[in-house]
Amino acid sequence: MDNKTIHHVRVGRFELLMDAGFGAQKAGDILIRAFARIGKYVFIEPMIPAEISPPARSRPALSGVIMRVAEFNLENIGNNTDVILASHEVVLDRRIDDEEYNPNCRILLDMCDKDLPSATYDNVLQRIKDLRLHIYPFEVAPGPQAIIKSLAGKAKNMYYLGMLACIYNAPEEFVINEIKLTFGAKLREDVFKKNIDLFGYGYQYAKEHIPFGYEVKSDPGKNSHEKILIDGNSALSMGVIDAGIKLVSGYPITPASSILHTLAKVLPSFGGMVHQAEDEISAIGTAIGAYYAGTPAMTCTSGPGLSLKQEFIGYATAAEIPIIIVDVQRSGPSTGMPTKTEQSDLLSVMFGSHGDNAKIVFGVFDIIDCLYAPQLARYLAEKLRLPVFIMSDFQTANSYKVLDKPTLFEMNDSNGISEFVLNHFGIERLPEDIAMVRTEQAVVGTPGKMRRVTGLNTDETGSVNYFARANQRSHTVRNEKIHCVQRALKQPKLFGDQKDGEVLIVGWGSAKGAVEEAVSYFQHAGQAVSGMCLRFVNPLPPMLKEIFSRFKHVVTVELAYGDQYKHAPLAMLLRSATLIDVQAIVCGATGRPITPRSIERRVKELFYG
């Protein structure tokens, strides 16, 4: 097309949206790699329904994913989307509905069902002409129509990723090579030269008809380093082979699963196993005895499952077993959204046994947190024998980033653990001896050695003991391994120059990308505006106070409800832990990302109502 518009941008976000089953995430992970290899940087999200194959041209089957792509390092998904292509009207209509278009969007629209009886095109367009956005319907020519339906349907992702990537200006030969490597070896080759064939004519469809373009710059210095695209789940699982964890016990739940389904594949290579049990239950139970004789062991669930281990998480602690648990939370509570991100479980891993319960928590900002944590969460568990929770989302699970390729340590020893791993999490090697509540800590069939394990409150003999002084003593050594690791926590990174001001803004875990662009944004516009975002939420870094009192006002932004008669999570133990006026600006359950927009139309209301 002659007189297309090219618009030269920094930074990008274009959705892919088709029913459940249509490979719409296939297309977009092959595009993303794609966009990695030409030097630019990604963040990429799914959208994934919850029901298992809901009926096609149904609102429940919106299935899709979003993209970003920048000449920058990328921390989150962004705000607004610039482009949209639907397969048809009623995934489109169901993904208007969330808000996240911005006022020049442009939609393409495939207008192939137009016919059919129960179509409602007509009501859908009309919609996008009363938001005053950008509509340009296409139909899919009977040549490649032809393909499509010999292949009953099921590549119409590939059309898509080849008008896609004409849009965005990725070179052809580079995402036919990474077609390749997906599907090269899966598909007979005439199904393949058919697919190949697919996205050739969607290139070339938007190359003649597609009015527009974008053209994001490639970062000239980013491929001078070896780089790895992953994500999160991936990222964690090679962490807990890095990390010299050899039993992996879990039961499948999304959006934890994928951590599963990867060692599975992998960590019998490196001398461990994975064991699928047979309920949550049985997950941890297996995991503890694991640790118990000596094995290096975690397990791995989301909201649901947590619920279930409970106990056996408050016996690890009375019986001083290490175990780490990895809990990729979703929205809730009960069966919730499970395929939808939120920062759900920080108050019932927090208080969710019984009793006063010791525990290590902290959450990952990012994958590359993911790579490292699992050899921190070893270290932390062994050294005190409690439980230790790595947190993550839904969100961090599923994003796919490009990292410059990390540092292995193939850790052995937990004492081994590197300084750059403990530097990278802000903590102190702890102190080499550390009070236990059993003075024999001997692994079972030690020669000589006599363990005792019991749920019940014991001297430091390990005897079973009910008297008050020794149930006291118990609680005072747990509590006092919490205080060692609080006592070694770095003081937290504020983001920006502002070490004082009017707004100081905090969140934890995955919050990270979110509030370090909203935090620029307002540092760039001259005002007194500072962020903070915490990994360790169990124990607290001790100089919260110290900090917080120099700012104005402290606000949380958090991936969990909150209202004005509720604190949200995180608000609540901030302002348990320092008598601040700390209050949640962001905490909603709406299951999709915090955006840096979000947070900063929150802060201009402090500063001018």
Given for the second form:
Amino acid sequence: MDNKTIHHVRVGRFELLMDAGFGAQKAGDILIRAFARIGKYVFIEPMIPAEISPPARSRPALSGVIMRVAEFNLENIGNNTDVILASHEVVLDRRIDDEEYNPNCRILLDMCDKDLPSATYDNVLQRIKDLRLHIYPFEVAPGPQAIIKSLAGKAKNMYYLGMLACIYNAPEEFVINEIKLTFGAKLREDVFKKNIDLFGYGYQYAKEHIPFGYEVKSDPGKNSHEKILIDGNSALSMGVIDAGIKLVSGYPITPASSILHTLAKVLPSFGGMVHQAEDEISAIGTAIGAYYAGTPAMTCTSGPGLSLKQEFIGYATAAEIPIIIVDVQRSGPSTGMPTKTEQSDLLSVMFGSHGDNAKIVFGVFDIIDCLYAPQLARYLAEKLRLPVFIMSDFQTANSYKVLDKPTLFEMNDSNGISEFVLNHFGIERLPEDIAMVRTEQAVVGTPGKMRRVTGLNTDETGSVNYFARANQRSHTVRNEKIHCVQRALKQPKLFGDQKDGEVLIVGWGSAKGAVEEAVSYFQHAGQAVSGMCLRFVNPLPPMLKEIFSRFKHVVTVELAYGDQYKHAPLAMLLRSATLIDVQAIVCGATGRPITPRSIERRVKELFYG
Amino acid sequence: MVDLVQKTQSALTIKDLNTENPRWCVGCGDFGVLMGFKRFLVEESILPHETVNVSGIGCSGRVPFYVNTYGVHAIHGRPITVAMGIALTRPDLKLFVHSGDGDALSIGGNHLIHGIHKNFNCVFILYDNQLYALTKSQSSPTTRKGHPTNTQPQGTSLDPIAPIRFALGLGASFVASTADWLPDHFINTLKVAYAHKGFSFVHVLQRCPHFDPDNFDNKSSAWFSFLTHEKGIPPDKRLADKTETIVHDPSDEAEAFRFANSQHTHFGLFYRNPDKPCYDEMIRQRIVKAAKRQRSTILDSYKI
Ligand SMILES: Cc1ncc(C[n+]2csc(CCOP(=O)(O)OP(=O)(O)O)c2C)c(N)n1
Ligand code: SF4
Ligand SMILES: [Mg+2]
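Having seen the form predicted alone, could you now give me the structure of the form predicted in complex with the partner chain?
Below: every chain and molecule of the assembly, starting with the one above.
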């Protein structure tokens, strides 16, 4: 097509929607690898159904991938989509519900099933029209159709990959090379060839028939570092190895299982083991047993498993056994939405387990944090002999991105933590003389130092002691461990250069990318808006009250429910810590990540309306 | 330090193993178990610093406090989970798990199933006083039918779970039974259990005179028999000539089930399978078999 309109953009976002099991994510993966190789930065978010193979052409079957490509380092999946390619109208209809399209979003809809006795095509086409989005219905020609049929419908993703590659001007040879790397060794030669042919057909079709294209600018000069493409859970798994953790025990649960899967394959090569326990209680018990016996150990889980672990978490606090817990948050309560993201475990982590039990809780901002978090967690757990929580979430765990290959540290003991990692997380080295409830903390096997640990209260000799003073002392000592971390934390950084003013936007963990982008938007527009994102939520960093009081409004954005009568979790925490009227302005439990745009909209509505 | 080294080399005595005075009721069967356990450690010269006792919560759960070794007094029902972590990572340690009938068969039943199934190396001692003692007499899974407790004052309604059948049914590699008031038999049972590699399930009838003084008539021996074998456990010295003794080959699983199913009580070694693989060892073998890698290579497979 000669009269194509090419849009030149710095960043583009597009999606591929298919039925589960037909390879949408695989196609996305190939495409962004190709982009990454030509020096672009990519961020990719898979959309995964909670069931294995929901019936095709049903709303629950939606399985897809959102891709964001840019010339600059991407911190999040962005706001809205420019181009959607859907394999049929049902998945499209379902996805439109999420309202993540741009006003001028272009939708490519495969009309393959239009002859089915259903009125849904008409309804969906009408819906798109009503929304004033652009629709481009297309059909796969009989030639490629026959190939797809010969492969039991499975390889249609390659055709779509071809279309998207053409529309986004990904060099054909790079994509073909990635297809080879992905399937080359796994597929029979004839099957592999059919895949490549389908890719070619799709590419050609888009070239001849799709009247638009996108060109994402690139700046090859600033992008010559060695690169990796990695998702949050894989980064965390590799971080576990780098941190020298030698036992990881867990019970399968989405979205934490992939940590077990990844490590089960490789941890033995680094002298460690993965243990699949009979339940989450057992998983943490085993990690605690290992740590008591001197082996750095970790357990990973998500909401329902977190609930089961609570008793042991308080036990570890009382018995002064280090333990690292990874909570990859998903939507709750109860089984909730296993493949949707949320940040609503904050309070159950902070205040879970009974009695007053001290623990450290920090969230990860992004994928690079996932890589370094296990080192920080190990350092804190061993120095303080307390439970340390790494809080991730579905979104962070499953998103992929390209990043400059990070430095590794090969931590061997807690004192061996690198300054780089401490700095990265904004914390100073802890003092050497942190007091423990029990003076003797010898590791099992040390002659002459035999000691028994217990969840009962003890005095400093380790003897069970129910006297008032002894119990009060234990609480003081344990809480002092937390306070000493607070003293070591640096003041949180504000994004941009607005140090005071109208509105301060506060998020925690994975909200960082969206907050930062929204703040940059407002500051470019000359508005007195600033923002920060917290990693540490227990303890909170120092000086919050002082920083908050420099702004007229302090608001939170978080992926947890709040309304007029109920403060969202982070807002509740910050209010109690600062006595400042912090209000949550983005506090939905929609299962979708926070977008910069949603923050911008709310801030404008409330403060610049 | 010199002192310590010498101490670990000179003969171990009961005194070395003492800590504080137990806080149990007078006449409690746990005293017998504790004493037998210490004598066993001494007779086998098991070094205290290489020994870990792991327990749950209950009167019996206090045992680790009273033995001067390493110990973990964990949470109710979960000692097996903690012991698993120790077994996986420290095969050099001598591992003993102490668990009450409520701890092991009620709240911790799931872990007992999987401890037996995984057959990780430890001696598991089930203190069966047939009730919840520490919480002041409630029905447990092994309380005899009709026995009144605070939660079932009308009498416990169900037939009890039979621990030996439970263990055999799950394919335990080692199943033995003994009693707190048979010191000689108890110690010999521990010795055989300790010598077995795998999850050695030792069922101990334990008296709780405070809440159930009539249970377990330790003055007579007519209500039980000893299972013996040249490769098993000899009958209790004191009772050998007064008590029925049955020769039973511990490799005979069908016979073991027959004894376990009978209404009569048997003490001794029901079953032993030295060939059942141990999960902890298999997991460690994965490390041995895996191709060694440098930590600096972890990101290689993610390179673009
Ligand atoms: C999660 C939990 N639930 C309940 C308890 C209270 N509790 C302590 S010991 C016990 C029962 C102990 O019975 P058993 O295991 O038979 O030990 P025994 O005291 O008879 O030796 C219970 C219910 C607890 N500690 N933890
Ligand atoms: S209550 Fe029973 S089991 Fe507990 S110490 Fe007293 S006698 Fe022993
Ligand atoms: Mg009991």
